[in-house]
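Single chain ahead, by itself, as structure tokens, in the form predicted on its own.
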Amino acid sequence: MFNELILKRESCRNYNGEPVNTDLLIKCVDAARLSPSACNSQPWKYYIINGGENAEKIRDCIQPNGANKFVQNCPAFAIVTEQPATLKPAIAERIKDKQRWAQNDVGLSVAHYCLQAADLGLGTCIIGMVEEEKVREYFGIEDKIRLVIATGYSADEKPRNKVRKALEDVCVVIE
């Protein structure tokens, strides 16, 4: 089952334009909140764009130069916002750099906003090319915009072939 979730999960490039039902979007950033984290620190905030002239400024704020011109019949996004990360007083004590995963961490909470995404039948894209700017002018946001996941129903009947190296060639078993 797992494996066929993955094999499920795409880099959507075609989406439909129907709307998505927000409860949906929501039950993404459920399973996003249920990822693990450092100390469980948590440093994620996800702010949902379902549709309307904000869907219209998100998708300016993602398509700098004509870039991800995809997106144009995207309904919804979330953009992922890295937030300080409260590390356990012990740990804290011992590290300078208290968002030394943090990282890591949103990238962990957004496979399990993707995973579900496909899980319920939606297609997502993970876009790291946003003008922070123009997200902070529009929406007023301050905190550190790390990503923007474009969500919504493929107009692809069936997801693409996965190409990916061979595995011997990321695993190294060292006994």
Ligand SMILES: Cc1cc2nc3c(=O)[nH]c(=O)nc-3n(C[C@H](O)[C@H](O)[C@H](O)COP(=O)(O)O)c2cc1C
Second form
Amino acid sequence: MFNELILKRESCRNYNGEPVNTDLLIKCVDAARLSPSACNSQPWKYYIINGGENAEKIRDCIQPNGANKFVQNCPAFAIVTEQPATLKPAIAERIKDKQRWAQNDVGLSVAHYCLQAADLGLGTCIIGMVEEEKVREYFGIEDKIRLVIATGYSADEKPRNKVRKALEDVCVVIE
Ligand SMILES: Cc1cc2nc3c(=O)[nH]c(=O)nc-3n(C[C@H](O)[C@H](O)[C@H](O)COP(=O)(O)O)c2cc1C
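Now show me the form predicted in complex with this ligand; what you just gave was the form predicted on its own.
So here's everything in the complex, that chain up top.
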């Protein structure tokens, strides 16, 4: 059930260190690929890192000032980049900032990735604290780097309760 999946998906900060099959990571990116985007522009590209020296390097990029220490035990990562948006001509000519919706699009695709991962029994944590310059240096990625998604198996037995604003605080029905 979709609602169960939503409750199951949480930010995993406690990985058991078990390796992840690369095919599962690709499946998560495939779900991200099917996400909606403005003008169907799909302004994203995912770079997958699974274990080894590259995992060491990306861990070094997402722990600025001692943040995100939990990634030490996480085996796999997706570097999420924003690509130039290709809007429909009729829309592009009316919009000054062609990247106006691109961050929304990337965020939506990341949600798809994380929900697919949860459905496959994988834990994820979206990491915004990314040292972009380091990522460029290590991996030679020129694109705009938006996020990294830590991906691995959780060592926690069951999901935490969600801490969220009340529905009435975020939902207004305009009559
Ligand atoms: C854009 C974005 C950036 C985030 N960056 C970090 C981060 O750098 N480190 C971290 O531990 N969690 C990060 N998170 C996870 C949030 O803290 C988490 O989603 C939120 O507290 C809700 O908890 P839940 O994901 O467990 O439901 C990020 C989430 C988003 C959407």
